[in-house]
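One chain is shown next in structure tokens, namely the form predicted alone.
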Amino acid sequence: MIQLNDLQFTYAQSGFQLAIEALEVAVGEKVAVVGPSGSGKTTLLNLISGICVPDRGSVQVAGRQVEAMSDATRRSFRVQTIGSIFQQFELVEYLTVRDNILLPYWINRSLVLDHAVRERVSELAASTGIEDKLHRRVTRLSQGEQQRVAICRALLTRPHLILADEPTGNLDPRNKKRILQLLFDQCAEGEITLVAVTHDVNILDGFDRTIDFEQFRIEENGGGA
């Protein structure tokens, strides 16, 4: 799913570098990323999704080189390819919970809203324990709900991927299994790849594999970091 080759990317204001020599996700695999703050674990999501372009080196996500492609196809690609859990959620202040959940459907004309897509909104809904909120404008939300609302959108188009930053960093510990479960068996019966960010190391036992990015280092699960 996942090919990174002699990657290296710097933030020209503050000189940050990331380099990367390689690395690889296979299809349906989990992986977690654990490390300090600041050693550039979002970096690497913003990367793999092409919110950012590397300085050097090649980026390729399900067969396709996002480091070629256009702004405007690799928009277009990530909408329809990955599903994007944002650390800070990222939710359009003035829409529904409804309508933040179906922002992918908004933003892309090549996707088809129809009764199955609506009626997966409220599948998800119910199975992340906001079902009831739906209609609520999602500044009414508690973080960790907010937090909910962001992984039903992620998971709303059946992305080949999903890229999540601290996926459970607002959530209390019952619903922080919850939605770990609920990322697991989506992730098992579409053969999803997800690659998650975070710091706690109480939940990496579910993964496949930890990468341990302080140093770059790849210990099969486990759960060490």
Given for the second form:
Amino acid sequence: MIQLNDLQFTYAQSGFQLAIEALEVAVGEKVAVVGPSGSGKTTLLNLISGICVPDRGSVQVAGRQVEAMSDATRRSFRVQTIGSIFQQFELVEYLTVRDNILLPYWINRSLVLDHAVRERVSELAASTGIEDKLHRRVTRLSQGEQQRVAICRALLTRPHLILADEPTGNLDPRNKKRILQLLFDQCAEGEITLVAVTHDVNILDGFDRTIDFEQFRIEENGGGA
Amino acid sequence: MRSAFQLAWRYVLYHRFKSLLMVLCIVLTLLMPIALSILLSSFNRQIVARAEATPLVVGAKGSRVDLAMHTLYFKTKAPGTLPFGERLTSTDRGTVIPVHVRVTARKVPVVGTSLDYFEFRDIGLASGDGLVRIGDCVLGSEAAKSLGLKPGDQLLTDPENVFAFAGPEPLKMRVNGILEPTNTPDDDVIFVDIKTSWVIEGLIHGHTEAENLESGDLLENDAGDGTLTAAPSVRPYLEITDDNIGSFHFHGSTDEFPVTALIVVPDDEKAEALLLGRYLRDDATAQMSEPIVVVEELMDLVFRVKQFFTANAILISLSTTLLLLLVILLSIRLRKGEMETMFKIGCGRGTMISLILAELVIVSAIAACCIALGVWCVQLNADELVRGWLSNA
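Having looked at the form predicted alone, could you now put up the form predicted in complex with its partner chain?
What follows is the whole complex; the chain from before opens it.
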């Protein structure tokens, strides 16, 4: 699913540099990326999703060279192929749960919002246990419920890959387990590859593989991730 | 684009207080100068129409503006009075209509005039009869509404002031008719015959017949020099009825009685020029003016003041635009997190810009609707508002 080769990326402002000789993630694999703060974990996710473009090397996702795409193509590729989950949930406060889940369809013209998509929103909400909260504003939900909404949003476009940046970082231990299990179940169901960045070593059990960022060559002149 | 508007609409609804403030800012900034312009236009139209319909006015020397506004709108105080005999200066060249406004009844001006006035202004009766005898009054349509009176009712004039014990006592007038609405200041006043206005001022009076009094009651003092003083028991009549109308009389000549203005309708242009010439003489004791000339001078001044308002409105609009721009920029800054999330999910910069523009369009559209509604309301009520203002000024 993911192939990184001879990758190098430098933040122009801070001078932080990330270099990865080779990294591969298979289809359906669940990979946890661990490492200390500022080691470049989030930068790795940004490179995979095409938010950042490497200075050198190649990023291949689902058989396509991400760095070679135009900005518009990268955006369409990102919204169609990758689902993103964030530590702070990153939900839009003025939208209801349903509209937040539908957000990728609101903001990208390459996706067509039809009846089937609306049906899928209800299905996802039911499978994540928030079906009775679809018309509520997200600000009225608990943190666990908000992360469920974020997971639904990431899964709506039937992505091949989910990139999760500290998906349980803002949750209490009980919710942490539940959300992680939910994420694993959904990924298993849809044969979705999962790359999750975390610095929480207690949640690594469910992953197929753990990549320790210490193994990569990192020249740190400032903050990175 | 449709989804940008849907998202923006949800944003506007969620941040309704902020959106409402923005709408209010735009509405107030744009509606005020537009409303002022509409009102001023209506003011100009009404005041010019009234002035054009009143060819010449004669009054005591003093402010031409006061004289014109008093004759046209009745509420401004006249520069003074002139004797009713002054009409004789103009009667050979036109029709002279007296206007005497010095008293009120329940705060509504009482206009003493002649029947020619109603013909001159083309005012008909909506109900009842016209001025049949002294002591009768007819009410303008709005005055009748505000006073809640109908033909057959009675109306007491206001005393000059509450401590005027020695002054003339209020007269109980008979409401004889209600005039048709004219949408002019004539709707807001009470009309009486000029002689009735002199009765109200005590210049014409009626009292107990001398033959019905004991000889001792008639005179309090006979100084022997021809000056007779009536005793307090000689009661003046406070109401004119069919029974006592015969006792009403005046001392001296009505030509000496006061009027606050005379409306002169000259026979033709030549007569108008000649009449104006008569009052240009150095020995003229009164003044004659053309209300339209006075009003045009006044409007010239008003429009000059309006230019300052317009300049002010432009400056306020500019500063409001800058403030709104600041609000939008701050709003974008506050939404940075939301924008970043959208970008990470797959939103293009163009879509983000269209989101912000859609919000602006929605706020502007709501403001435009409010402005259109406001303009419509102002236009609908401008004439009435201005007429009310002119009548109460």
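Residue numbers count along the first chain shown, from 1. Rigid core: the largest C-alpha set superposing within 1.5 Å between the two forms. These figures come from a predicted structure and were not determined experimentally.
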{"query": "Phe89 C-alpha shift between these two forms of 2 Å or more, rigid core reference", "finding": "yes"}
